[in-house]
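Let's start with one chain on its own, the form predicted on its own, as structure tokens.
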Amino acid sequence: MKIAVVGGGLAGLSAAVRLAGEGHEVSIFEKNSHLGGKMNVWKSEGYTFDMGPTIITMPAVLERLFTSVGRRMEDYLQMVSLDPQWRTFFADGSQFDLFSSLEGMTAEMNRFAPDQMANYLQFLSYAHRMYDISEKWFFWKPWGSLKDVLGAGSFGPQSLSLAAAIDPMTSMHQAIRKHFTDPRLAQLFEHFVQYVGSSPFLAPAILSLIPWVQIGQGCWYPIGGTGSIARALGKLCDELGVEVHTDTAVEKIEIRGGRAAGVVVEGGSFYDADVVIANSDIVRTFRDLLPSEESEQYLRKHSAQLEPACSGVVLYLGCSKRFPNLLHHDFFFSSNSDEEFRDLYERRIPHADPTIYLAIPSRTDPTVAPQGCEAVYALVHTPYISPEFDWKTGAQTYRDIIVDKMERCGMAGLKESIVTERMITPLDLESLYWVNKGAIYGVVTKRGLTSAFKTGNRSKTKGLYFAGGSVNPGAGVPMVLMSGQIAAQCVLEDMGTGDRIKNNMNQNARV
């Protein structure tokens, strides 16, 4: 069977690997010159920067992809567990280190806020419960709506009880504030929802599972940078005979006789296929690759569900000095968390005192910067592209706000140490990665029985499937890798060969 994958991001790569491993003829069409999508790499003056994701969680999702095609992940990647996972700097001058081990967290909590220990343990239990529910109901499933879940035929009284247990009408903000009275810890744990580009005021309580995923299952770094994951998947594609077309933008997904028939690329060439998997932003897929009245109706009907998640500004700074007070991952938090989220998600303007996330990978991997130097990655979340802020005229001023805050928060001498620099804005993200309004994390996640769902992996059009951060199960490296494997599973099941595959995936679900 011939399969065309539109987009060589992590979801597209994982789908291609899975299907090529089953002996199918797979081709990837990628508009950029590299594979991996946002998991891109920039090198300058002896510094190496991961341009996209820098925090890796749930490595078992990646490991099972290798296992599914008879490979061992450790033969392709060296994954290192980070403990402590990150260091957090609060506006009042206090700092808190997040540990993987319960022993480390207990000692740190007793130092930082001993009166919050019981609250922390209760929250961890709550977050773990949310993870267990998600693993049973939602992970590795192609759901696109509550109707899909109810139609699966596996629901009874116990399932309805579990449905109530996810607190569908409770926001993540409400759930966390029930557990923590210390506003600093509330700010820390609320910020985890930014992994999927949403506001804790909007996101459902079930996303409280994210802190448990990192604390309970670890925070990981692949030696050589996170870009090595994309390179490893590219190597797998090569070994399995996947045909890769880089610098090849798809202009249209061809539909003939009510089913996908292939893709038309820039310049007009047509590549026929029995199956098309769209690893592209779902809004742009419907609007630009599948232009039709039916697509327009879908976009109108689901406009609230398809609202973009947040965007961001990223600075890549090659520095001629080191900053010994920092860990591999660090956060400089804003002085007013609630106002920051309201600026980003309601007022649509960059916050004046932004939370800054830093990745300093030379703490773990000395190959990314010259000796005695730092390759600094600084991310500030911003609204998606909207009329409320002009990035063409305001980007440089906002860059200066970010750098000034970094110096104030403990990176003295930063400005003078910068040897090489690059900045990515929401406009660049939109152009580089073909994402709707520069959104980093696909579409926003909101609470409620229906709005928490993303577009499903199966299309109503035969032979057409969806994968990536803007569709089920959502954004973030593990979810995107899962999305590609789910799309591949759907293809195999629809071909009539999916029972064995589905059983294998269920057996590996708790790896």
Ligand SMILES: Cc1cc2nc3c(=O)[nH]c(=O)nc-3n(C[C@H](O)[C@H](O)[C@H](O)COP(=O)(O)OP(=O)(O)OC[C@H]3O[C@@H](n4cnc5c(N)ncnc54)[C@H](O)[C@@H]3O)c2cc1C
The other form holds:
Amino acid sequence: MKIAVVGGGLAGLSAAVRLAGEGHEVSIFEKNSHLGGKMNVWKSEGYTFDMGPTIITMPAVLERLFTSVGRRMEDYLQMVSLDPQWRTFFADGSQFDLFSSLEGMTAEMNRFAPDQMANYLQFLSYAHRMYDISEKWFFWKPWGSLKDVLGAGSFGPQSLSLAAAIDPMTSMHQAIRKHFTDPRLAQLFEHFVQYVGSSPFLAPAILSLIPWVQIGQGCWYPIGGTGSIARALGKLCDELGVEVHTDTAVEKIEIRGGRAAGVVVEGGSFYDADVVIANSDIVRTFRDLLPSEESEQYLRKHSAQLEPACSGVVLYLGCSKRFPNLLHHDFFFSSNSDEEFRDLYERRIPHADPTIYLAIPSRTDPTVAPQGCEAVYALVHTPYISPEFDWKTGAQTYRDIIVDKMERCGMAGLKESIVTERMITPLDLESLYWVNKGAIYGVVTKRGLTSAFKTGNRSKTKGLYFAGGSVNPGAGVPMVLMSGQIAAQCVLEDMGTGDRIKNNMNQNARV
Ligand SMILES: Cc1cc2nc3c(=O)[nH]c(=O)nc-3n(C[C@H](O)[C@H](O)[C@H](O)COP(=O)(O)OP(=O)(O)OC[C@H]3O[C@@H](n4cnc5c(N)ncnc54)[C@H](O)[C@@H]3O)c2cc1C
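What would the structure be for the form predicted together with the ligand, given that what you showed me was the form predicted on its own?
Next comes the full complex, and the chain you just saw is listed first.
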């Protein structure tokens, strides 16, 4: 079978690897000159910056991809687990390290807020339960609606107990506040919902699984930078004979006789295919690559489900000094998280005292900065592009607000130490990766039947499949790697070779 993949992001790469591993003729069409999409790298003056993802969770999802094509992940990547995972700084001047190990967490909690340890353990058990439910019902499946899920278990007592178990009436905010009475810890754990760029007031409680995924399964870093994951997948594609067309934008997905027939690229060349997998942003796919009355209707009908997740500003700062008081991952929290979330998700303006997330991989990995220096990445989440804020005129002032806060929060001497610098804004994210309104994490996750689910991986159009952060199961490195593998599974099932794959999927479901 000939398979065309639109976009060489992590989801496109994982679908390509999986299908090439089954002997299919796979071609990737990527508009940029690099593979990996948002897992992009910028090098300058001896510094190496991962431009997108920096926190890697659930490495077993990636490992499964390697195993599925008869490879060992450790032959391609050197993954290290970080513990403590984060150092967090609060507006009242206090500081807390998040540990994965129980011993580390007990000692830190005894120092910081001894009365909260029991609450923490109860929360962890709740979060673990949410993870188990997700793993059983939602992960590794091509679901596009609750009907798909309930239908699968045949509607009855089991599905009713599922509906109750996911705590459907509770928001992430309520779930966290129910467990923690210390507002600082509530702020810390609530912040995990930013991994999917959604508001804790609107996101469902089941997303409490995210802290468990990191604390229970580890916070990982591949030596050489997270970009090594994209490079490893590119190498796998090479070994498996995938044809890669970089600097090649797809202009249209060709539909003939009601089924996908190939892609038309910039310049007009047509590449025929039996199957097309779109790793491009779902809204842009329907709007730009499949223009039709039907697509318009889909976008209108599902506008709530397709609302973009948050965007962000990222600074990459090559510094000629070290910051030994910081860890690999750090957070300088805002003074009022409720107001911060309201600005991001309701008022749609950048917050004046933003939470700043820092990745300083040079704390772990000497290869990413010159000796005695630090490669600093600072990410501030912002609303997606909207008329409420003009990034063309407002970006520089916002950059200064971020750098001033970093200096105030313990990075004295930062400004004078910067030897190389780059900033990306929501406008850059939109143009770099062709994502709807600069969204970092695809589409928002909200409670409610119409918006809790993402677009499914199997299109109504025969031969067309979707993979990536804006479709099922959602955004973030592990989820998009899963998404690509699910799309590949759908292709294989639809061509009648899926049984073996399906069993294989179930066998490995516990990651
Ligand atoms: C600043 C930032 C920080 C992040 N931090 C984390 C983190 O710490 N941990 C984590 O797990 N996740 C993080 N994420 C999210 C994570 O990076 C994404 O969820 C994931 O990489 C998305 O992968 P994807 O394959 O869905 O899409 P993308 O990476 O967007 O790939 C899609 C590809 O398709 C290409 N494309 C689009 N349209 C076309 C077309 N018409 N023709 C050809 N090519 C096309 C694009 O150029 C792109 O390369 C972060 C993202 C960003 C931007």
